[in-house]
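This document opens with one chain alone, in structure tokens, the form predicted on its own.
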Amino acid sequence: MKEKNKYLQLEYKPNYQEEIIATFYGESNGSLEELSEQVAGESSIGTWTKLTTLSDEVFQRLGARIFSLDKKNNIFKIAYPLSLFEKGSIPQLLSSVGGNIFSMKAVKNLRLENIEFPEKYIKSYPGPYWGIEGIRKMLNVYDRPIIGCIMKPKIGLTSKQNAQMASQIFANGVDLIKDDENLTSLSFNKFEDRVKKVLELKKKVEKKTNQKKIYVFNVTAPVSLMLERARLVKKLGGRCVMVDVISVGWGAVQELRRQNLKLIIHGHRAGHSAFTRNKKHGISMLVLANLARLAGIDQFHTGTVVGKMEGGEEEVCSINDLLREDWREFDQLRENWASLKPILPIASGGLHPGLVPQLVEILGQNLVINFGGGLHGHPQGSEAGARAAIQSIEAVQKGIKIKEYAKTHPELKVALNYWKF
């Protein structure tokens, strides 16, 4: 390749309205310059050797450009012409900027830290159907976190037991209940049977309490079966389905949204840490949040900071900000997401009532707080666990210290003592 066709062009000024910008962390046995060149080539129009089929004109029009190189922190940024990407296709996007590059021998460590999109690319996706405002309107809950519950044990309840427990928890104030990530359709808890039984009892609770409730049915499956299950939920009067986005793949998530079933799509991230947890290699959770909003997820698991799952305060807050806001600020760009509705973040994993004040202080009110073991593990049972969870939210809303509030709320007091808080 001629010298003029090098991918490394540090004098280049990217066009943020016509290019996708990817930020990478990289380590290799060679120089950062050499590594970034190989990444830029492999993720755009190049390969391991000079090509007689690649003209100067095509290189200048479609070649990626490395415009920033931070040797101290091993960070480089690449600008990709928008013409390299099929609009509205997350699979094609990831095949480019998150594909072969991780397999190159030159790579010791490589992490896709962030992707910035032009407005015209963002607009090629539908985004969430409901978003934050729609979910809150459906529940008629506006001034506090949405209180969620995960069915426990993860697997083991029959469909009848599942429905009865959901009914009891709904009756004790919880807004949203969800299947766990590995509960789909099993011999002792068939999907269709569960949906019918849960929705029948949910309607009775709603009529009795005059409060709307949401049950989240896990439709994770091969695409045709996933869509069949989602349509069943819709037909029987359900309002929400959950999909394990990593397990089914982004193409399947996009297809679920494309069906326009007007169901809330609840995104679970099971398996993400296989490639997000290593801070030097893989793809960041921030990138997944970008993709979730493009794909049309309405509410998405992002981390708890104070619970059992990995993810620090700075990371989780930055992800939640991305999901909830219309604009993202960069050095040379205000990235416009206003064409896509914002996503409701979900805090889930290792939460119990005692952690709620700290959780809300860190993550704010605009989220779903999901209790699993921290509700069902209450010594007095799941119903008492539900009341304790509600009481913890009440304490925060009223500005009362949680231990003080527990003095007059026995379920909360038992929960705090049990989890030694």
Given for the second form:
2 protein chains.
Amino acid sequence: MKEKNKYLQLEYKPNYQEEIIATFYGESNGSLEELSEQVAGESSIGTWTKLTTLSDEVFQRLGARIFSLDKKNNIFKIAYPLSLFEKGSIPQLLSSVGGNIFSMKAVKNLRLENIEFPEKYIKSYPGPYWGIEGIRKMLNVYDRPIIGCIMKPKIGLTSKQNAQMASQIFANGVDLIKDDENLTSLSFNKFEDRVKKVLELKKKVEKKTNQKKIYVFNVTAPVSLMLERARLVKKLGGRCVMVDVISVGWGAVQELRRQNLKLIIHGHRAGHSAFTRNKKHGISMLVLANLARLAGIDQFHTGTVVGKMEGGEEEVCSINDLLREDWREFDQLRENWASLKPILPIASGGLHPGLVPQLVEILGQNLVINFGGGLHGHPQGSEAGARAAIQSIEAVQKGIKIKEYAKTHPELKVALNYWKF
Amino acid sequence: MKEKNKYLQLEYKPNYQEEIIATFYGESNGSLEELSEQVAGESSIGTWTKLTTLSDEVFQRLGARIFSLDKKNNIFKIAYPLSLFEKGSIPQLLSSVGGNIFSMKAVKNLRLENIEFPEKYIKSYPGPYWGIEGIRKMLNVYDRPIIGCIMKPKIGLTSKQNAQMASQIFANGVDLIKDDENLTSLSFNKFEDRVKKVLELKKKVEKKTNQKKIYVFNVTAPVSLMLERARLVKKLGGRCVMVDVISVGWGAVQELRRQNLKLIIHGHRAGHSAFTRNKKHGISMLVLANLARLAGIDQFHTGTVVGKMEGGEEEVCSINDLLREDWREFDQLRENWASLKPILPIASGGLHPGLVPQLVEILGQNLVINFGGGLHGHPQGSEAGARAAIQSIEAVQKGIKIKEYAKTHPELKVALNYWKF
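I have the form predicted on its own already, so could you send the form predicted together with a further copy of the same chain?
Let's see the whole complex now, leading with the same chain.
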């Protein structure tokens, strides 16, 4: 490679049909030009020193191009030729645009903010099997948020207790109940026992209520075990499995989808904040949401805005940014995207009935609202907690102020008094 | 759970045979006591509010216990009963001690610094099949670092060029050559073609030199494709495959080991710095190194100390910490650990012949030293670069100062003049 070959080509017009576009936030002790040059090299065909083995022809054909540089905001955009990528492989994509670059000496802070894919790259992925429409059809719930519940304590119930409590909560109107992220198969609550017992009682409650219900079984495990468990759920008539996408990794998530078991795949994101939380370094939730859609997750945990999990403890001025980020994720999960079905976003973490009006106002109706502590923590117990959750959504649907609705709905009243908001 | 139940129990003496011990660095706007309380709850059986479903008995049996709190250094240690964990599952472990905790409102910064496992937990994992001893035996190289080369450019050579260049580099004395992290199967260098062509020429060069060689094929991909490719390598007589452990994820890495193909598993860590680099938030490399050992990685990329990848750009005062961290990782990979074989550490990234004496002085002989740009960037080309790399290690082995040795070794001389150190 001759000295004149540079990745920085601000006059370049990217080809959105043939290139992957990555947007980075970056800080270094040098200039943004130098930083972007090193990021573009390391994530495509270059390294820290000139190579005798890198020809001009290869540089022209495969080199990444920095076509936009915003020094005021420390943002740069890189166009990568599709030839650098193996189609249908999230791991290979991440090893390139989300790989060594975070380790480079030149980097003080670096964040992968967004990735935009050409249609032909998107089409090399299956996307969700069910998506929003499929899930709503399965539940026969079209005109309101889907009401979810997380079993609590995360770990501690026996498989029998788990099944009985799930059945009671279903009977009180909840649509979907899920295992928590660290409950897989434990000595006192073996996966197989839980599936059998939960599904048996679920069938009864579905018959009794004449409503369809979804139980989300957590199959997070080394891959062969994960697939074995997913097949068991399918065999016994279950409708949905959950994976912790960060803990098992994208190679495993893609494999679960590839098996085409026609189960709803519920994506939990435990651990994401190790690298998404710092707004200056790591990878954004927006990128993760896009990867989830490619991989074929049907419903995915994304920002809760008002719940326990986002950075409300930080400076007030950052809250608007967080809100905006949450919005961006939700929007991209729902919009049209080549031929891939839209994912249903899940708001989960720290939610209780009092937060529902604000949540729906911000995020709309097209989501799952999960209640965990905000249901099992109800002073009158889990069943009353389920009713309070349902009532909070009824109030919103009817356009009645939640405190007004609580006057005639005692469980909601107790919840609103108990959890300040 | 009654108000009196607290996870903070500083009088508690942990049981190292029955509990997993996690060490955290933490910062919040409140006290360290409050933060540790929330971390211990969220990573075991608690949540943000009291639960009517959490009994005292379960709290006593399954609750995590904070048994150490160092306010000066913001460090706390938590003991988790083994019953909280599914044996042999890294994803389940991470969903617990490396999961939601990073997202909590109470957290300003949180870093999982270390995990210590009881022997009975460690024994639920296979560990490396080959380990240090097996790899050295395979190569018949016992008394010096193993000399590795990364093919460069990362992407751009055809499968034929790739095989020919690898053969020439092997012929000049290099022990091990590897694909780079983003080269998997691309239109001009298909995985199958590369394996066939490389292995064919490798056999010839092994015969000619009477030395054993290792080519590291990158099988990073969605799981079934990854396994298919690993089986092809095995079938065609290869000895080693590489996975980008962060990009494919631990569920996939564990599956590769479980297949027991008796291939050396080479662990690349592209992307780790998205969450390991910040010394106050995320997960430490030490933890990743331990997970790699459990999963059964035989040789693993860890700190290079002197290379391109560590944070030498940061304040001088942090360098000693970095050095110490590198040391810790290397030590733990090599020490005795229940019955699991030790992993061979790999120093990789920005290395060139001039850095070798310092590297060996710091890290010892028991490692792979990878040269990428520091070989293919040699002004006289890759073959001369390979000879310069070999010569740098010969100098160290013979106890001759590298500049002295360069006087009679022209390729080394050129390298030392070209790359300042």
